[in-house]
Amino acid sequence: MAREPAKTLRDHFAYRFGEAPPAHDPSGDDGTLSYLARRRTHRKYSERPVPPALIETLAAAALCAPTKSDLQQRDIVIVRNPSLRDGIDALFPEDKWIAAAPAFLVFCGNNRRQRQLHEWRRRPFANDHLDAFFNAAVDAAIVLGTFIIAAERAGLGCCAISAVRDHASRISDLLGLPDHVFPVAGLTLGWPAGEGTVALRLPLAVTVHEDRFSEAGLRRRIDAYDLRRADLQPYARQRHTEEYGTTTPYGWSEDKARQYSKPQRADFGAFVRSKGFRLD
């Protein structure tokens, strides 16, 4: 069981990171900065049901994100409907803990309104490449974390679904997505039933650069990660053992090195071309 932090924000990051930035509390701080740093990941839930219009409120905070060129290519689909729920949760039937959830929302990127502006205002289409997905995708990616972060200061607890994508085409065909819209991630939401996960993350010296992008020290560093997470925060099982038998100890590197060593969304890419983007 990891330890919990201690009370300061500084020692939030440094249980956090191992390691702690620079001391700087900022005077207009109102306690976001130490929220963000101590904030949970939560995959089990009261089942206290969560008020439709809690819901949409969450959502109109979470579209007022930052959107690249004010294009707004994201949409969110909140899943109610009970059957459609269940072919949702059957997708992911190693994952209980998902069909325990009160509430289920598929987070979205949408090119398909821009390319309507085109048609209605009979202007050419000259970006229809990589950029055009791309822009799309990184502004649902937005709104889904500032949703997070909205639903979890309003006392809910989540968990993004990076899976959908694992069932990206059955996904679109049960939201009824249209050409040039598809799922980014799903997202898990519920009144916490536990105190959550407090996830380590790498040290700050791997992951913040200045002025130049920098990996000395990367392999100490990270084997040191390695260390802390196998003390603090040991991974319930191992990958793979079938193949690549068991090590101790087991930390982060080994558990991301096994889960891609095989292949995964392999398909994803045909489905992305098949809504009609060219990622040329």
Contents of the next structure:
Protein chains: 2
Amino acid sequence: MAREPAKTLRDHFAYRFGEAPPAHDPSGDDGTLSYLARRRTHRKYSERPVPPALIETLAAAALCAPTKSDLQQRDIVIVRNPSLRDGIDALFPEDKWIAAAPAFLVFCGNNRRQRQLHEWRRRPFANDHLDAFFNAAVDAAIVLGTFIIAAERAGLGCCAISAVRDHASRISDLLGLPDHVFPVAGLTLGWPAGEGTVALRLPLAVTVHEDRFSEAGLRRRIDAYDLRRADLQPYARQRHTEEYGTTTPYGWSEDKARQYSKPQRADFGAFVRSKGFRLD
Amino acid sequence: MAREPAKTLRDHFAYRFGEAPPAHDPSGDDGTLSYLARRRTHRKYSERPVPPALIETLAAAALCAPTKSDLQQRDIVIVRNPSLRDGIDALFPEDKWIAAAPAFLVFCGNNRRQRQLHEWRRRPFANDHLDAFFNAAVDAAIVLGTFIIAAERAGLGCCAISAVRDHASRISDLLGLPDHVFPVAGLTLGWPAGEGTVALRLPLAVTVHEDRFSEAGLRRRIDAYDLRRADLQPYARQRHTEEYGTTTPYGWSEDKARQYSKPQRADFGAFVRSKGFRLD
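If the one shown is the form predicted on its own, what is the structure of the form predicted together with another copy of the chain?
Following is the full complex, with the preceding chain placed first.
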């Protein structure tokens, strides 16, 4: 990282978001806001193991997060078995993150339990449409985000592995996920080795709207963000140079447009349908 | 609430989850775990206003959460305009939560920006399938969960309003959400008045799995959970008694099976498609 973030909450936000960080510094803050402002993703971990009981405690804490209508449509799979870990890791030959991490979890949406309740209580299930998938996915995502915060506050480092969606069917088989249960994301976990990365974010004027959605100044702000990225955290390599050549500056917008110019997870919908979901 | 939760982390978990709470009490905990263990949803707020700068600060903190592949496919709309608030509130004649809360926000998935990048950078967008909707929904959910934690740690109370999905099209119009931007959930926010509710959770043996998904003892555990609910937090009324009569005990499984025995949000998929998403 080219520049170290400074010390006040406002400084952390200024580094993260660039222009116009919020000015408020709540007197009652217990450290959560400045933790969030400076939090980092960690992909490298020390050899020190993470106690199983700590992982279970973090899972419990995460499951205290809100859940849509009290439906609790999310589960956590803690993957401990080394050969199972290796089997999942082998799906990602380019990244050896999963086998190398002290701990690995998979956060799942679970709409199966709800359907079981209907069977047991003999009530018809009248909501076999997109909602069934969407609500479970959102519940799982909230628990994932909460787990990350609990873990980081306990001194651990994490990296969410959304690439599990690239091999959802195979991972589902390995974990024995039944119909209407699907992986939303994995998570590697360990005691951090190294600095980690403060992910720079789009200016708040782009992502926070008042009353009505606004795109005022959008392109100008993204151009400025691209330049900040290229300056402070230059990309190590450009994507798909064989087709697109090299671009200068190579910013966020160019990187993301190149990334999604190639099909990814085109079979994810087929997987979700194969799990019994209708997406009408 | 019939019984007050006790004081240690393990006691908080025992109240929340019932059987077999995790035994680990991390020495390094800064209070985040015990906060999560005892956190409560608040639907009633004092008259004291929430400073706009504080809401913006919380939004900034929430947007520091992880985002799939750095795509940042989520936005926050802070709804301040009173007539706009009333317009949204009027969609929910049974609950006056939104108008009564000091602050109201809507968390949105945004796959529009990604498509704009492709247009600006002249790269084809090759991922017009379920992934586009799913990734944005998950990103928005993580930011929602993170916002709630930041707000609660600053002393505020929150209630996520997933019912915005019941009127997604109308709310989308009121907030001026363009194609490929959709509401995931609303959130009411204010300084708590009253105790709030510690939502009891399914036993961890049901929702946390080791290595492979397991339903060992599932029905027995849900039966026990139903009894705990009926004992500690009895439902104020039973649903759809005109059709199903009354049941004793009336637990979680009966309540949820009755709730989803009637169609809800059957038009949500049509709304999402009307926003330009293909869900293939």
